[in-house]
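Only one chain comes next, encoded as structure tokens, the form predicted on its own.
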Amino acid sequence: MTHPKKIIIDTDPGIDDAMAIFLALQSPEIEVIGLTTIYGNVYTTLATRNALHLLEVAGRTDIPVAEGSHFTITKGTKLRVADFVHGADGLGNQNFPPANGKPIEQSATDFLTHQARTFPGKITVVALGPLTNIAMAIQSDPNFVQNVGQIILLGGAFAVNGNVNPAAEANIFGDPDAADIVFTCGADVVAIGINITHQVILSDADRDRLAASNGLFSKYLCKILECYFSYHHDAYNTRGVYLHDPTTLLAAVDPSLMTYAEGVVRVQTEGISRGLTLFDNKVKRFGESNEWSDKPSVKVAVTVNAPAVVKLVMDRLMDS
């Protein structure tokens, strides 16, 4: 029998990294050994918060929690946080109590690196907002690239017009500097973007279906998904909302639920492209020199199975 894959997630909570969240704990084929904390739905100090109080309500406070940057790669301290979206709480406005936990006491970098070194090649990051805590963590320890056996990442936009901006999808536009730097680290790194995410829809009738669940996590979800639900209305004129966090952590419970294309990964750190990703498919051997050129290859998804997505979402979230 093979043994579940240990994952780190690296996470903003965050509606839909809730979902995330719960969806790795009631997935055998993983074993969640932590989540580290990052700004991006919300601010670092209440992505640590949520993510206490996450684990509280999954009966998981055995899970350790570090929190992670309150400062992009280049130490800017002008954050985005899309509170718009998830509500001001980053929970859908339900203003939980705070759970009884507290975060550990080493940092999300030194978290990350000790756990890699702990578990040389073992260890799944499966990252769901910026990018900060694995680029330092790239930075803190020449042997982290080494050590970590995949960073799945959240991020990017690949051919499609980005949710930020045309150019810029949000988890890279948070910290683009570190983006580039994860992407150019020569690890196992896995990309998905929103070319993939916004093709994986939770309809009106799926969220029905969750509140007619007498289970735990479908509860809970059907309290805090109103907020999102509205948001994607408005933004995008849709009844359902996308499933970019679940999505991408089902890429480690299940690659084969996706396909992938190889190449180099460019991020535009400044100008009115700031954030965007850019793709070399290696199709092309161009003549001179460039950015692209010489640096590791990466992952990207380009194809998703996204009935199967939903259809194993849907069935472990009313399976609580």
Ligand SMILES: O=c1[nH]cnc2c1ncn2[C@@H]1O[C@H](CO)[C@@H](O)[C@H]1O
Contents of the next structure:
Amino acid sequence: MTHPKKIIIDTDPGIDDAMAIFLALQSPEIEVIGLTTIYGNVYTTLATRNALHLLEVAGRTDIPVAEGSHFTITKGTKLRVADFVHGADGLGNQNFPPANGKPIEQSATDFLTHQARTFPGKITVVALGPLTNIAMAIQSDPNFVQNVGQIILLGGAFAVNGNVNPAAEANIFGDPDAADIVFTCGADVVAIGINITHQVILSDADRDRLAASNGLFSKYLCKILECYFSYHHDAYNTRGVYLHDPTTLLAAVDPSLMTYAEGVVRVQTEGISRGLTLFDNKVKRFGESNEWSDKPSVKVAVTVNAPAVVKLVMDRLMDS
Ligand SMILES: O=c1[nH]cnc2c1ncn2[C@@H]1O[C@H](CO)[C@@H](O)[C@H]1O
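Moving from the form predicted on its own, what structure would you give for the form predicted in complex with the ligand?
What follows is the whole complex; the chain from before opens it.
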């Protein structure tokens, strides 16, 4: 058996983040070497508390949590948090007792650059929130792009509407300037957008099966999922929820669950379409140079084996 892939999860927990973190801990193909926190579903301070709490639930307090940025890469403090999706506490308004643990002294950015330097080419960053910490790592360490193995990110809406507004997906909207830095940095970047994750639905019936199982994680998740289900029912009229973060995590576990196109992604940072991700599929050789010309390519997921993803999520969470 090959060594498990070393993963750092950059996260804003978040109900679907909690699912992804538990799924990661249940996946022998990967080794979670740390969590870094960011605002998005909640503010960063709460994201840190929730990350520590989830590791305590899992009995994995050996995994370090490094706190990330409290503001955007341009020092913006008017953040949009999705408490209407995840509850005021980020975990379905369950009033869990506060975590006992503390984050490490190192910041998220320092943790990311340090780990990438220590294990060159071996670290996969799975980014589940706005990309501020990753962009700060790129800016603060000129070798980070070379050192990091891969960055798999949940973000963007490729050729579909966004979920904040018709233009923008929530993670990219959270810090469009940071996202543009990450997409154009030259690292091995894989983007999983909502064009993919909106195909991966955990149904009401799946939740009933989770609830009936005796798994530690499935039992915990069923408590917090109520809020996430009722949001999806109201906002999308679906009898099920989108598995954004778990799908992205599974792209690290088994890349063959998706297919990818390669090309340059730029992010709109201003105006009514702020947060829009625009992919140049390189089908046309443009006569004039443009804002995509000469930028490094990334991989964008274009198809997904949704039944296989849902099955893997269910099997691993029930077997805990
Ligand atoms: O309608 C929404 N508005 C804001 N954030 C959302 C919404 N739906 C899901 N998410 C959150 O944003 C990421 C995917 O874009 C996921 O982390 C999800 O939890």
